[in-house]
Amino acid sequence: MNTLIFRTVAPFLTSLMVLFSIFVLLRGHNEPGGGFIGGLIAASAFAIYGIACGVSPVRRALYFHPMGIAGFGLFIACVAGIMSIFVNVPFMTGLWVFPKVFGVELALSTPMLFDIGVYLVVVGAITSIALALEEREED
């Protein structure tokens, strides 16, 4: 499975999916999508990655360790639940924000930073699994 024309094409395919996984991480509020979705995707890209070219490219590529990378998510996703409770407002209650950027207002919530930080878990912890079992593979 592993021929020229795949490991070629495999660096193309992964930025393609990562970039969609970004985009169905931030549809995600109004319509289907959201962290782990997304999050599921970029794992699956990452996975690609792995199989065409190896583990350490794909270690390489992330610059921080999966399991980091999962333990920042939970870190983001728990940060987000707890600004409610500074607030006043029970706990996992969503806040929102309406800066103007450039004369454009944007809406940031605490629902969108909770997605951020599932789609870090999700990315994190599944590529740490599949890039186990790869390491596991190639011995």
Given for the second form:
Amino acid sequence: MNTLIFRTVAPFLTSLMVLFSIFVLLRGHNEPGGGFIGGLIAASAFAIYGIACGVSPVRRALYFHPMGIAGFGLFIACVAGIMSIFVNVPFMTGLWVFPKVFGVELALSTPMLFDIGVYLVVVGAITSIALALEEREED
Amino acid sequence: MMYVVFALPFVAALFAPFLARAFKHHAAWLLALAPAWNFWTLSQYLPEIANGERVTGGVQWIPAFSVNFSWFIDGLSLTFALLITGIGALIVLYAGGYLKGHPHQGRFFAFILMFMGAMQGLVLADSFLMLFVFWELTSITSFLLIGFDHTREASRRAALQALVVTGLGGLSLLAGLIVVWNITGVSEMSLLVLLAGDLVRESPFYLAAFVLVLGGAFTKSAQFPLHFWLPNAMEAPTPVSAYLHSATMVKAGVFLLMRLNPAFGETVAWETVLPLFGGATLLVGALLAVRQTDLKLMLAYTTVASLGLLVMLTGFGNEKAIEAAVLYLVAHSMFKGALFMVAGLIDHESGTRDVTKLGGLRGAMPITFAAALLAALSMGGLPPFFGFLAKEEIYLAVAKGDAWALTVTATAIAGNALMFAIAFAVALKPFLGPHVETPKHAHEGPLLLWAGPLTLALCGLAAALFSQAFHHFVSSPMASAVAGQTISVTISSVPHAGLALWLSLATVALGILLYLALASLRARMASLLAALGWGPDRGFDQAIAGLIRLSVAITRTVQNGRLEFYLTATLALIAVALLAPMLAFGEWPAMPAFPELRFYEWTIIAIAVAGLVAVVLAKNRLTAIVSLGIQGFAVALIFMLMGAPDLSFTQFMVETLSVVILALVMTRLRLSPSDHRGAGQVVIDGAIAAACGIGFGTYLLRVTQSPFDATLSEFFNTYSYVIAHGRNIVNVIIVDFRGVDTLGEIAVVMAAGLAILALIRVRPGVKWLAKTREETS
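With the form predicted alone in hand, show me what the form predicted together with the partner chain looks like.
Starting with the chain above, the whole complex follows.
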């Protein structure tokens, strides 16, 4: 699948997809979307980039090992659950703050942090599988 | 404040490697501050506890399951916590000297502080689950510490053995605690021992709970015949042996028995099984100790014996016996910790710890000699040391008229006399007599090394000299907590005439005789053991080898490595599981009315069917995979039209990724591009596939035809925005309402990812390990 068109388009496609995946992740609480779907989109973005340009550029671009990203996601999700203990409410109770940044009200919450954790786990796990499968010719 | 106490050792463990890199072994002084601070904070509770109060606290963790993060401080847990933190501080200092210049000293500090945090959490925990988690954490950190010197085969084996034995015990404990939880409905130790004791004792499941809990306690506290892992654990560096395998971790089992005594005690089972196993352990441990020449192993086997004595006393079932157990436990932690450190010190300075190759070190190592002597006097049970108090109390407790008490008394005397002989063999033999050449030129160790043993040994003296104050603050509250009623310990170090004193004298006399005859006894034990040949340690190896053979045999039959077989089995089973219930109960769905669909809906269904037909007719595999994708996309479109955008969205992504990954796997497997199945095989596979499809179809039809309970949907609809601030109900369910499920699921995704990664890396014929070694070098 090493066509010139594909190789030229892939970086743009990938960056657009990753951007879109973050958009989908963040809108998830009110509109269709969320961490799981966002994660799948980002994972397919990296898979496409890997097919087009080879695995090592993807690994370089990701910088961290994808499994490390997944582990970090799991960690974040746990942290989001544990935060509730500091305000004396049961495990995984959603906590919300609505700070005003530049006059815009932001809704920050532990469920959002949790969703980001889900996103990272899905991206990391699926990307690492896809990349490992794509790597075959190089060894 | 208690949160800090719980977290501090782990925080210190986090910083330990960096501190050790920056300050070398001087980091010990800084790191010892963590346990010392905990010791100080916990000791503030002493006056309160001495007044007979109990301190509980914590937060609700998952109230729906009554799982809490909670602590329970009474005489028992406070004494344990003080021993753990106090000895912990000394051990950290000692490790600073012992592993001076070791390249992984920082790692060692981190492990031992983590262990300390786990152990302290174990004794302070109130909730059953918390107790279990910390219990397992002590097993894991102990594994890391025993295997610290991981380049040696022996220490790897010992670490694994300890993990397997104590890990199995931990699972048994978990099961036991869950049984207790079900019997009583309480999940907190504080409630159990105060209120629910009768419920436990009268329950028909008492015996089950009892056996399961004993499984945990006996493995952890190395009771015969599960004692073998403890002497093997001596492969660990000496600070570990002194701390984990004498003063603290191995006492976790005894702690558990003591903690549960008010709830489980005073039954026939309790008062038979505990003294029986405890007594057997005492004798076996003490006899095996005689056989050894390695200082550490001699001490290790006497630790086994002491743990047996403690279990025996805990189960003996009168107040005096509990007092004796309490006193002996405290005394043992002090003198055994000190003696282990002395053994390590001798090894460190002279280069050997074989007792037959040591002698005349008293001039070279006077401080060490003093510490050893003080500790041995306490272990031997001579006045005015704390061990003497403990021994008097033991004899006061067990010396009764009936045959059972006589047996126990005789066991106690024999065990104590043997331990007396070993104590002085360790404390005198290396120091007295003519000077013997040792591999290293021996001289006194640095302050870091002798501070710990000397402090502990002096504590054993001080506690006995100020026994009334010590009893008021420590022994009495602890004994009261174990007995479940107020007890006041009064024994002092002034000898007073009576049966107990005579028994003590007999023990000492017998001990001296044994000490003098130690060399010939050792030879006899050696020939006896050689004649026996088999021991539980060999048995462990045989059990593990048997397990491996069994799993190999099962794997050979079940996992034949043929993908067709796996798929056929899985899919056929799915078809049976779906169709059999409907067939058996005659619950077939009614034929649905023919749906009225718009033309574009028909078009999409037609695309799906076309995709399906293309899969079946495809000449090569890649076409089949892509056609399957077409069918999946069509289904996603149907979801979209039926008003499930989230589902459809996910379906799109899953389909895309599965096409990509399937294609990658197919090319990787280097399958022939087309299908070569014979006609018969095609018919069978087709039948299974059709059965699966029909099964799923009819099943879904049947399910949607039953009356729909809308309670949940209504709940989510009503509260999604009000409580969880989200309008997308699906997402709110995933991240908020059922967040714990999701947490479990992403953990599974992660684990599955790791497993797949490992599978991809494995290649037949490639020495994977050798390859990575080349890459790193």
